[in-house]
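Next up is one chain by itself, shown in structure tokens, the form predicted on its own.
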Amino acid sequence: MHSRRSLLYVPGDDRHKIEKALTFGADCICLDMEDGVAQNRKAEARRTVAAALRELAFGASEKLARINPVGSGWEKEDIESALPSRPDGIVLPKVESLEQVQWASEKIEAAELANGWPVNSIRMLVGIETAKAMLALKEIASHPRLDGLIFGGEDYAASVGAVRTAEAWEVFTVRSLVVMHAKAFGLQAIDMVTVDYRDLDRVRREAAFGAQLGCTGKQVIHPAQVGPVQEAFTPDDEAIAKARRLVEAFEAHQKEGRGAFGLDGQMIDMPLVKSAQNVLERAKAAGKR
């Protein structure tokens, strides 16, 4: 599974922006056929996305294509135009039922079989963006092709009539529930966009808080956000060293037949060991040892 600390959306109808996006070092580059594209540019976006997926070198960045929602009238043409160019994954926005996920998965599997690609090699991430989606979250998250849940804070707030604030308490509960369901099913939890892309302090705060909640990454809509977001979701050297020391001490005590033990004035038991292991896993995913 790819590390998805930063998921950068790029308008799918703009080849120049797509080519430029390849230079920013984002973990994922998502070529967008949905919200980032005007209604009268959807056909152009399909052609541009298919060509970019086929022709451009994405390097270490995962290449994703976001189609329009099921029921929009564009979704079938979107997914069928993107799949022959073999993206790493499809992003399905505004999902509200397991049936919608299954529809997209069947389209993907048909393309895999037709091209001789391994089944389930093209992954899916789904947008959780409405109150209805929250009610179906357990069923949605159970689909075996999924790699992650993407929380759409702005869309969710609009769906319930909440007023978005910088503090984001109006979406705190649902952010936490998205994380909970993602982790219950072994998925990544990708946090909401910071719309005010010029305010990098806010980007850092929101990313750091998302990481505290257990999110594994964050959506990004401007290249300037990539660095701060990656930093927030990458443990620093001090945290890695502390986690490694704790895990090594735990393993040594286990060999001696001892359970809980003291380290640096703290009583260490399994929850703290698990937290330290999580730090080391995040560091490894970010390419740090």
Second form
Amino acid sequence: MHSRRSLLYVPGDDRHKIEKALTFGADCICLDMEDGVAQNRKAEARRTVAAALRELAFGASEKLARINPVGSGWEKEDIESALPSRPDGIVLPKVESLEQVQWASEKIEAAELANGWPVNSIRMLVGIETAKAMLALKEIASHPRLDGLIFGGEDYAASVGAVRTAEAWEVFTVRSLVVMHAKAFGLQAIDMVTVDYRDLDRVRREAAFGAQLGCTGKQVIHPAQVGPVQEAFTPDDEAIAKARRLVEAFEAHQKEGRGAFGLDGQMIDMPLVKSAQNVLERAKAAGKR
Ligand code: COA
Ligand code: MG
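Take the protein just shown as the form predicted on its own and give its structure as the form predicted together with coenzyme A.
Shown next: the complete complex, the earlier chain at its head.
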């Protein structure tokens, strides 16, 4: 699965910003046709996204296209214009049922078959951002084309009439449930946007907390957020060394026939070993040894 510590949105009708987006080393770039694009620019966005996917070199960054929600009336033209340019994946925002995921997946499969591309090679991520989506989350998350769930904090708050605050308690429960469902189905959990893009301390704090919750990455909307966010989802050298020492000690004790043991005054058994292995896996996914 492609690493998506940062998922950078770019308004799909803005070729200048799209070209610029390629230069920040973001794991994943998402060309947006939904809310980042004005209603009277949707057709322009479709053309610009299709051309950018075809013409530009994304390097190591994954290239995604976000279409408008199923039921908006724009979704069919959006997905049909993006697919022939072979994006790495499609982002479907504001999903509320498994049927909507199936609709998009069938469109994608038709394009894969028509072009001789491997079936299931174009991946899907879905935006979980309404109360209804939360009710259908288990069905939605079960779809085999999915790589990840994306939590839309602002949209969710708007959908239930919550007031967004810096502490984010108003979205805490659903944010955690998105992580829970993602992990239950082996998916990535991509955390909410920090809209306050000039406050880099805030994005750093929010990203660190998202990582603590089990999120694997975070949506970003401004180039300045890419670095701090990727850092928050990459274990530092100290954490890696600690995890490696723990795993090695565990293996040594297993050979001696001991399951639980003490290390630096802490009781170590299976759950802590699993957490240490998670750290090493995240380090590896981030390209650190
Ligand atoms: N992708 C690529 N480049 C971006 C960018 C993005 N998401 N956001 C800003 N930039 C570029 C700007 O174009 C500018 O470069 P330039 O001087 O060569 O034009 C530079 O980075 C600095 O930008 P800045 O002046 O600080 O911000 P801005 O006022 O140009 O843009 C936003 C602010 C919020 C409009 C912009 O960040 C944006 O469009 N974000 C994405 C919005 C979006 O897609 N929303 C939907 C998903 S939630
Ligand atoms: Mg949104």
